[in-house]
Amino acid sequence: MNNRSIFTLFSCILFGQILLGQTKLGDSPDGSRSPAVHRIKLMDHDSSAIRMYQELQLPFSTEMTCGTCHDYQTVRSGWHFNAGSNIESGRNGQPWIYANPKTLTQIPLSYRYWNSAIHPDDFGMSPFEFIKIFGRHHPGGSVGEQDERWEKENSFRWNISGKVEVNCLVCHDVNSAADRSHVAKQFKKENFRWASASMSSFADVSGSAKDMPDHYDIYYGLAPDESKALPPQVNYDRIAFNEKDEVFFDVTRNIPNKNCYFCHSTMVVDKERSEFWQHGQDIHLQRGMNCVDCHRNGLDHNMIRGYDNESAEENSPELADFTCAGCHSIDENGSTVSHNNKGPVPTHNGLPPLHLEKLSCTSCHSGEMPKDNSMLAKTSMGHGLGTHGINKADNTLPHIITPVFEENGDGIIEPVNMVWPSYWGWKNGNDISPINRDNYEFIVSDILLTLALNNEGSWPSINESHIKTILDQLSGQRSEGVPVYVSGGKIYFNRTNGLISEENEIANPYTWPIAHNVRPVSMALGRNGCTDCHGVDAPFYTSLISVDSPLKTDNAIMVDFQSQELVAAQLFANAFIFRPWLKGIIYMSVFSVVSLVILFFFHKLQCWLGSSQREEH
């Protein structure tokens, strides 16, 4: 029996263990707290061991390599990998944002059913295109390996590129030579199967699946004179292999913060603080905590997100321990949380209890402090931070507005990030749906061809006549309704008397809560007193919020997102101007009353003593 047959048999045995429900070797710890040493054989997607001197070398498969000792099917059900599955989506999270200034498009996308997010299918974006664009900051799995439409859509390309397996190394590899930016390069080249190997310290990937014809075969390649393009291939470092053809993976279960940062970094554009070291760091990180101290998970990788309603949605009461209140409060019985990450319990002296009922903890302690005008934020997921060739201009799309204090569905005010959608759509009655981008990109680009695009990657300078012309062109196509342009909180459509604009809920911004960075009490909103929020010109109510659009729009005001009236808020704020006087009047009144009581007491006492003396005589 040859080596290939032996490993095929070994894989069949392991697969049989899964079917029988037996726990795999790496999923049943023996109690030792010392880390396991991962010196293992690399396995390709055919379940064959990769040997240093074999003629054909394929990229190793995380499903087959890591799955030898770990239950891969359980892992891939985790939060980072299960978008597109029929699971509860929970509260809004950061979406994937498709932005193209050439087509006046900025659209929040998600395979989860989050409020105001648009499903990529509804936008005409196939899973193949989605992975190619956003795989740069995605740990694999999801629609990259479980979509059932492969047989019908891009089937030839999927066969060449391969499925996008869960990339265990993105999170667990702590080797300083592991380069996550290489993964982004592979997705641009459609080298999906090779992405995990490209970031490892012992493999180099070259060539491009994108340049290969549809009939290319990864086993047989191309005829010598058929193409001058270089097919995708992997070259392993011979030194990394020992005499048993085993390779050392420098991985850890306790993921360090730096690995989280690649996908979860945020940069706030602030002219007053241009250097990153001028920005504050999360107080938890300053105290030595790691991201995974709160955002924990088991083998199922169902990551704790840590918001207030999560425990009820997941029907798991213990999740409440990992919220702000879970770590920083005492329950009604006087007991603390069950885990040992208990934080200091704030007293909030002088703060009326109403604030704790109507404001989230993050309102005072998270994100950027509000200013007179909203700011822009750049994120890894939105702007490709940490990858090569990105536009570093402050104003590049997408435009993420921050911070905005918004009332959520539970009536609680919390800080959020905001994206205003801009896209072309069909209007049928009261329903508006996005136009398939293949049906409008050429038209829009052709009409805007004469406009100069700025180097910042921001919106071009347009006017309503450009929108009208584009809508006229779209109405001449295969009509699925009335063509509209959704942007800046409005919809635009043509009438016989010209371009019409009106407000519509479909144009409302997509928002998601801000959780970090967390500020200590010395930097919290309200540290200077009530007027931090209740001043006449306090940004908490009066900050101007950019209504983002390629068309000229008016700014919104912060209070518009809080179900409050600006006039009422300012009238209430005016009371704080005279509050010191009121306190003085109260103190003087109390002093006067007490003085009168004392004088009255002594007067009565004197009268009583005088009466007693007269009786004695």
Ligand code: HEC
Second form
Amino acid sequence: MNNRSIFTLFSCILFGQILLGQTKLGDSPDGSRSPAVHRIKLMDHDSSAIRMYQELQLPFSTEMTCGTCHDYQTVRSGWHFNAGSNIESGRNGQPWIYANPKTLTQIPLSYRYWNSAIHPDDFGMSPFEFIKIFGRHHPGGSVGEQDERWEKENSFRWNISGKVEVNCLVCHDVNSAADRSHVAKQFKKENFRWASASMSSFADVSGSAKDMPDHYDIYYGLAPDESKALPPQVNYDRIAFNEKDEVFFDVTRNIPNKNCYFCHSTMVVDKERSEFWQHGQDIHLQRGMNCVDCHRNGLDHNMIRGYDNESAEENSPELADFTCAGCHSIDENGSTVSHNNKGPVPTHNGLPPLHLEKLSCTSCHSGEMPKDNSMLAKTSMGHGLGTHGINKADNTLPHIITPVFEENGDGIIEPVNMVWPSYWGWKNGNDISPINRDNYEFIVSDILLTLALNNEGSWPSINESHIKTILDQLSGQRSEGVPVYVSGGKIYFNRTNGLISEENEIANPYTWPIAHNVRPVSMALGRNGCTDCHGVDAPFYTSLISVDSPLKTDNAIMVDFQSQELVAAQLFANAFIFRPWLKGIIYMSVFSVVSLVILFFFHKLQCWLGSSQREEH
Ligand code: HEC
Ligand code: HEC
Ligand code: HEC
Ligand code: HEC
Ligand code: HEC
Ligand code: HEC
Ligand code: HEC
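Starting from the form predicted on its own above, please write out the structure of the form predicted in complex with this ligand.
Zooming out: every chain and molecule, the one shown earlier first.
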């Protein structure tokens, strides 16, 4: 059947679907490679069609609108939308980082069970607050939609704001007038159910749910004189609607990279590099590939993450073809299918095979080249890139340190980004748990009030006496344990003789692997020789890594994060200094041996000739 005619027949077919109980219209492709044109009716959250003649206009719901023909429940089970459910967490990914210089906090949060990440509940951050702060780069679903606690906690506010549905448009909409920064704005105003609509080119959202009283009802509005604040509302551009109240959505499966970049941009602060070079892309993209060539998914939206263990964890051999090694056919064992994005097979001439076991592919090929000092990276999720009113200073919090070569749980060295947590906690025996945000914020900001905050949004300059005073105040507040300050790899607490600091695992940095950008081969580590790493002062081992904290700390050194000794690495590196000499020595030895042999034979020959002459006599 032809897709275009499908839409006019859509109600009959829906009826058919219900009768037959089969997959939805949009989820049963007919094989045409020409994309379906989406001129469709908008549905609100109560699944009523939105009509232009109605006075009260409600925002459209993606669940009801797109869900008419696509199985919404299946879509929202996908990786982007399932944090907070009981799904396996896999390896560490980028966390959400709550950072506030006024309270000396920088804390990596996630609803997933990732090593060293803190669950927002444990920090006293409710799903409502979480969405308000991070909704700006959240594709929807997750705790914005699935959390049962809504009914109990904050139910008035949830009722006004509405749930945070999966925002299909943020990825699939290719209309250039669709403005993703509008979505970010709505979350700040608690306009959750208006968020998706606000980015479409035919809808304008104004007003703010945040300013509405608890009893506000979106259907009845405010009583006259009740409040001067503007209730949240949507205005549709009537010209965009046809006489059947249908609008056109420019949605595609072939999602352009720029849509992913809204949430996945990284910018490295590097003073040595001119602005001209700040926007280098992954070599694969440079050569015309797209994010979705590698990060694929079907309707379940369980997007391929691409790391080595994923295929085993997901019990899906197919996934092995979308890792670096799988696509470049190095690990033949894992490979099951071929696809037309297979890359060239590297020869890695002269590289001892041990390297492919001890180092991830990304070590030599991805991220920033290691330098004498680590650098800072700014990301969309971390720094709100691409939204209005952010601090654009280079060292604004959070401080994401890059690149660090770290040995992972499988004993493989890989490049990672790093965040050093800084937060206030209660210590009970060996346990340390974060203090709820509400219980420390006013105390800390009160004590630090007199400090001049720099307007770069970085740490204020403080000293240990500030920490001591704050900890004193906290212990007076309530006793859930001994108050501690976790920062820069240490914990700080008061004893009668003053402030004590000691190393503690809980203060370890949160790290997550870097895969992008893959650099061109000419910029691979090892391209300029083995001394790229096995050099006496090669940054691969000696780079200084900042140990980030508002307090003064010493730098760490790269090799600290690998299970190696700097001295051993440097001794080994010394061998590489003599390598070129070695060649010379070998040539000379061979030359000497060969000359000796020749001399020997020459001598023998003479002797032989001499003795035969004697015999003749
Ligand atoms: C009236 C039914 C209908 C509605 C409503 C609908 N779709 Fe579709 N959609 C389809 C059909 C039919 C296809 C074609 C399926 C195929 O052949 O693969 C499709 C295909 C798609 C595709 C793949 C397009 C491609 O390039 O191949 C995407 C993405 C998509 N829809 C997203 C959405 C989103 C987002 C919404 C809500 C804004 C939506 N759809 C609403 C019927 C619908
Ligand atoms: C609205 C923001 C947003 C958009 C748009 C978006 N993402 Fe994401 N992406 C996220 C967030 C947030 C996470 C972390 C999800 C989590 O852990 O719950 C994520 C996770 C991922 C991951 C897993 C990373 C890892 O840790 O292994 C990949 C891969 C990914 N996204 C690729 C894409 C691609 C490709 C696109 C474009 C088709 C895209 N994303 C569009 C926000 C977004
Ligand atoms: C985080 C980005 C993201 C969001 C949000 C998102 N999708 Fe997708 N969607 C994708 C990617 C990536 C693909 C696969 C593209 C590929 O493999 O070429 C895809 C594929 C699809 C397909 C084709 C599936 C198939 O059978 O192959 C449909 C239909 C679709 N999405 C509909 C939706 C709907 C409806 C929503 C909202 C409820 C939605 N998507 C939200 C990223 C997203
Ligand atoms: C050539 C294939 C390929 C392309 C193209 C690609 N990726 Fe990846 N990506 C991968 C692989 C493979 C990994 C996991 C690598 C590993 O750690 O072993 C990955 C990891 C990631 C991660 C988690 C690690 C990190 O560096 O943050 C994110 C997020 C991500 N990709 C997003 C994207 C986005 C967004 C795009 C497009 C702008 C994109 N990818 C393009 C293959 C690709
Ligand atoms: C989906 C398959 C796929 C995945 C996954 C993939 N690659 Fe590639 N890669 C390719 C293809 C195809 C090319 C060749 C592009 C071209 O030159 O047209 C390529 C090219 C390269 C190159 C050569 C670039 C140059 O300068 O010539 C390097 C290096 C590379 N990939 C490394 C990686 C690394 C590291 C990863 C994991 C993060 C990875 N690839 C993941 C398909 C893939
Ligand atoms: C110790 C560093 C190192 C590691 C680890 C490493 N590579 Fe390489 N790779 C290089 C260097 C240097 C080159 C360029 C010289 C060469 O081809 O030998 C290269 C070249 C390549 C090329 C380009 C091949 C071509 O002919 O265009 C690809 C693709 C590639 N590597 C992929 C990978 C993959 C996939 C892995 C992981 C299985 C990996 N590399 C691991 C250093 C490394
Ligand atoms: C990306 C950095 C890197 C590059 C480039 C590199 N190596 Fe290595 N090399 C390592 C690491 C890491 C180890 C593993 C040390 C360990 O055992 O933990 C290693 C180990 C070795 C070993 C074994 C030493 C031992 O302890 O058993 C030899 C031999 C070696 N490299 C030679 C080379 C040669 C020859 C080259 C150039 C063709 C080279 N390496 C390029 C990082 C590198």
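Residue numbers count along the first chain shown, from 1. All figures in this text were calculated on a predicted structure; none of them were measured in a lab. Note that the rigid core is defined as the largest set of C-alphas that superpose within 1.5 Å between two forms.
*Asks:* Using a rigid core fit, what is the CA shift at Val593 between the two forms, in angstrom?
*Replies:* C-alpha shift for Val593: 2.9 Å.
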